[in-house]
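The data below hold one chain only, encoded as structure tokens and taken in the form predicted on its own.
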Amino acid sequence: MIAAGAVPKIPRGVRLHWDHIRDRWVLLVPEKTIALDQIGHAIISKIDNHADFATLVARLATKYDAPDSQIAPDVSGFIETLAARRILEVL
């Protein structure tokens, strides 16, 4: 699990965009696309490069009308899964 003060950044070169061929919301890394999915696009569109895990969180279980403790561990996990491929960076 990633550590609350933990920051999770997106590096330089990627980027989120809207997709209209795809309809759909994707990451775009050097040399490849990578599509997101609703809860995808919903933690990514959270990440502001400032704000550290549990600020995340807890705007993401806001937004969702759920508790910090259920949202936390698939956030954490997605972040930890891209950060793995050096898709983000977690600071």
Given for the second form:
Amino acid sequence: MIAAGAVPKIPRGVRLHWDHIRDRWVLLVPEKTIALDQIGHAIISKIDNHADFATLVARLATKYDAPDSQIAPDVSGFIETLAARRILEVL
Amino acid sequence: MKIPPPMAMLAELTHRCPLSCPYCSNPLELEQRSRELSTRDWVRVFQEAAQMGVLQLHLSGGEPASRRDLVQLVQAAQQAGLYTNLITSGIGLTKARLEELDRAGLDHVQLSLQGTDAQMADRIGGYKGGFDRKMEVAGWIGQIGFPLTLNCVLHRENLHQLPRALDMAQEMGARRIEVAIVQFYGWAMKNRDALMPTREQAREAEVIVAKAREVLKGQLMIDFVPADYHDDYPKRCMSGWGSVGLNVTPEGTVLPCHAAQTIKHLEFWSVKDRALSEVWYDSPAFNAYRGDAWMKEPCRSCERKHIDLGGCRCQALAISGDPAAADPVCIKSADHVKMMQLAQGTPGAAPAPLQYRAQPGKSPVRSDG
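Output the structure of the form predicted in complex with the partner chain; the preceding block shows the form predicted on its own.
Zooming out: every chain and molecule, the one shown earlier first.
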């Protein structure tokens, strides 16, 4: 699990993009395109390069009307998977 | 069958290149500068690509920096909304030009590595001083902050340098490295015997990559292209013919893959005569090997046919003489044994000299003797 005070960041070269042909959000990253589902899009769009992990979880919990403790593992897993591929950074 | 819109376009801006790598996958006959698409043509193609669903644009060649209008082209791609990747050897890029590319909105740089020291790199690239220049360019790329992928093609002569290449990628601040064992298309076919890795080398590379992926998780993303002549099942070539990506050659011919023009009976269309979407959806070449109706045995009844899609059409032609045959890498192909023999080479034979390619329109060939 990502530490509460760690700050997830979207590095240069990673862009959230509305794919108007396929009607979906995608993450454009070096040499790849990652299709985002609704949850993935919600997480990425809450990352502002300043908010720490706990704040992101709280924002998402409000949005989805769910307890922090319930969504934190999923949010952490999503971010960690992308960080392992150097698509996101956690500082 | 519903044809999906393309995701990616490889724009081969020029065949001109200061390097003359023996493993070059461009065709034997290179396009001359006088026949290259104009700036205006490319800009139109980029706009059409974005409108039909292309998201990723790879600017390649040859050496794309050999185009004087590179900055303009990047700007146009950016304005069209494309994620723009520059695939370069670094030769022809100055610090000032990289800064211009930065301002133009270039998203990512893929830098090639011919070897991990000047002796190897300059010998393989056939360009003296190329390695030192490349290291300088890598420094500027880092200073500007472009996301960087290091791309190294490995073969019999330089495969032992893989561990050092992984270190160099990290030293350069690269987020990704593409470790590609040489594939034999275009000019590279002339150097197959000289470049073919041994079976031991191919296995060793797999072990090194597997270990590095564990150790470097979160630090360096490693993409690996294995030595397919040594494999038992073919690659899922292009993720399917005419399904994800397209190539545009320097003079505007649109291809389903890099080597497609080796399949002589196919009819290719050009962006000079037609809209890009027309070429993608309607041209005979793109429709030739879409889906699986074209498959013969052993592919037709194979349980893997939707995994590897029969492999590579161009390799089936090159080795088996039939582009609708199974990729001969496959153990079910009648020519699999032939592939194994080609992969082994002639035991005890003296190493073949490297054959270097020449610039477009110039007569070949230098060999290193």
